[in-house]
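We begin with a single chain expressed as structure tokens, specifically the form predicted alone.
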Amino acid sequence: MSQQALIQSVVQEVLRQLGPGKTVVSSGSGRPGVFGEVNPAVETAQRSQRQLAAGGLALRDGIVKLIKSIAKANAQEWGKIELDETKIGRLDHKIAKLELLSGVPGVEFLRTVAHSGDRGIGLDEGAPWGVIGCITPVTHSIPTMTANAINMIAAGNSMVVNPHPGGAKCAAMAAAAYNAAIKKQFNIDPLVCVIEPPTLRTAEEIFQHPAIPLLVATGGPAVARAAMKQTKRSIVAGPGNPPVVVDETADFDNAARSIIAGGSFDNNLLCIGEKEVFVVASVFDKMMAAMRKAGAVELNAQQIDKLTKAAIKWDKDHHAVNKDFIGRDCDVLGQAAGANVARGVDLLFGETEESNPFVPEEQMMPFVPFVRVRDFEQALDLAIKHEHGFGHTAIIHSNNLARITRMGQAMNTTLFAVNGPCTACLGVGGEGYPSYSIATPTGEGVTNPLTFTRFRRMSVSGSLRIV
């Protein structure tokens, strides 16, 4: 049986035994790396940790191409098992952020430093930390896991991940495959070890473990603020709110297919993508008319003004996004608008003041805001200003050098992209690689192996040179 065929008929059979709505509490009961409780899967990670840094670097790379193989050959089985727990973004996008794992750096991305001189040699090595706390989101359920898993084996690492309830199930499903196809092929205990179903204790027994030293924490406010507050290490991939600055020399038909593609990704959930635009008013009107010839449906202002109260509520002191709409498609904010959309339309736009709060706010729906601005100035103004300092990801169509750069310096985001949709940062539309955990308020940026080390110097004294 080939390698393929053999993981095939391992994972085929984990969900034939399985299904992805059973609810187990222990690893015991058949679903490998999937636990009731923090403690049994901490010795679990500790355990299969041991027997991962034993391996070495080939076991490590076998791993993760297994891992990233299961996760493509399941990619449409998976997404729309996703789909139907979590009820947000879209089929298509789903399947392609898992056939997208692919990409992710594996035990290449891993390097040696070293060091020669009179007095001997010196190495510096990224060393695992042992076992990885982590939280990760709703919105990219078995991607987020999966890329860590990726990222923290490669670097010797094994994880206990406390998932978004919202997207548990099909988190320990796919954890359970992971596990158990790992398990067959390189006899190595549970590596992705999920807490299921995931609680706000358990998510704190992570936080506080002993034998936990790193936490990493993907998701919304409330989980960044969360993970930081503890007093060990935590890389935290936080939330953004990404402006687009459109100025006079841009290329507007590519500026609009860019906006489509990013702002329309798995309905905007992605935390890279386009949520606000802000256009010079010479050029507005060229804008809006490249965006419905790109093919999105324009709405007008009464109709915006009816999706924004439907969509974003005010609470005490701050604006609330309505659950209802996160991640929906575009037809059922269109009713929600009074507007008729037709299915399969990817994105809505329209033009708002400023003060709407979809530009204030990061509305993850498939319904992007166009600001009428004086100048380039008062839209880098603005851009700054709705970022909210996140940090986390701007975007520009210019052709004008001086401009790019100096919005590029200004918005001091992880990632800054020109010309292009938001994922081109990513390796869809432009160069880099893909991760799910992009780390803002830590400042790791885009998590790869190395982000999960810790360094380690070995120095020998007067020895080991031969020149």
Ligand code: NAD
The other form holds:
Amino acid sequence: MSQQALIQSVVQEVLRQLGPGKTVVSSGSGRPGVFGEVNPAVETAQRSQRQLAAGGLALRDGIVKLIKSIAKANAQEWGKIELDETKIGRLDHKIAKLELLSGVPGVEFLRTVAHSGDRGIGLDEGAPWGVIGCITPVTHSIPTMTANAINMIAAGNSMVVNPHPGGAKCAAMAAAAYNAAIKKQFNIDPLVCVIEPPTLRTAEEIFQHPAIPLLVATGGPAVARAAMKQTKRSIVAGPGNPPVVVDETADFDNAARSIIAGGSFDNNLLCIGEKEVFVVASVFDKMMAAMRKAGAVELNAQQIDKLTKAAIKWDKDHHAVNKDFIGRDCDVLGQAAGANVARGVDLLFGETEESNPFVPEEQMMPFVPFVRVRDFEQALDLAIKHEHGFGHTAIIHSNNLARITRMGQAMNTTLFAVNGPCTACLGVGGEGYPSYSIATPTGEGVTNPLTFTRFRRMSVSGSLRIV
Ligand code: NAD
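Could you give the coordinates for the form predicted in complex with the ligand, as opposed to the form predicted alone above?
After this comes the whole thing, all chains and molecules, with the earlier chain placed first.
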């Protein structure tokens, strides 16, 4: 089946599941909310946002729940479609990332702050921004767009999305399915407007568009820099290179299980995923044994050297990660390393020097370097150095409260996972709620509906107080 036919069939299936109702208004492409150009997308998003604003909280709540139910119902099929298009990551985790969307907070997360005193009352309310311009990554194309949609629509906004070209078809397919179902059930025009095919020109048009007051860019260093340069407000969910520190007091089996769970998730595509590990020398061998016991496969020095040469190239004056290895399975990496790695292995690991490029680079592949360090102090210094000041994510395995506190303070990262996998900070293996846009340089943290509101105050002088 062609991609176009597949998209039509998914939209039809969503409509069939919803039963008979009003006719779907199409954006001309047969895929509601999918546009070749930015201007008509913004016009549609402005119209649908006005309809949303007129409908009140119950409407937003209904739409958010509908989007979550569609993502969940289609998780298996869409996970496969996303993997087929992007060719990076793992099917089981692509599916899990879509299922996790049901935990993204909705309208219940919105807050009104009330002030009451001798001089009257005041209300601080989170108002919508209007149309939000979104840039999304290839690593989680449908999940990022969908989590943004849940958060942004709960806050009363519509959106225009420029997805990564490598994951644009599946994003457009999912948006069309959401928009069709929203039209059918609530008679609202497309709220999730997607540019397909997206280009750097359409990204720039979104950045510059006068009817878009807020930008949300999720991706690596280039897009983070581009969004930070804009004169309008930008929320930037930028790159990470999360270090892990393991000290003498850690529970090594738990540390190994956690590093495997987080570092292998979707073949280490997560921006929060464990990327390099610093282990105190006196327990280094114990930690390596725990990794083997937990099922990770160790590469020897020669194999690591071969893998490094294939996967990370020296390009003029800097290292560049070879895209052919990003998000690929362990057996593919094993082949490059000259090691016979069975299919289904979750994670490769091995001892390296600090100077190995896998340590400073955000490799986004399931090989994690382990560096032997003198003591906790050196581990912390290297963790700070190789996080590069992104302020994204850091992880520690320790039972020494003073060290946990010290690392939390010194790293100054948005997320800090203690004695669990990185995903604990997003509610998987720990407490918290998920989002696929973790705003790092701009400071909003794990995005939620409140992130996409403008705080406005009404103050009533001398009356309306009932006590
Ligand atoms: P990428 O930077 O290649 O692309 C991300 C998006 O930015 C794409 O839509 C791309 O087309 C666009 N883009 C790139 N350069 C641009 C420019 N100059 N102007 C406008 N748009 C531009 O990243 P990717 O490979 O898709 O995703 C992986 C990266 O994203 C990693 O660095 C990862 O850490 C980061 N990421 C961060 C978060 C977070 O929440 N902080 C979430 C997911 C991914």
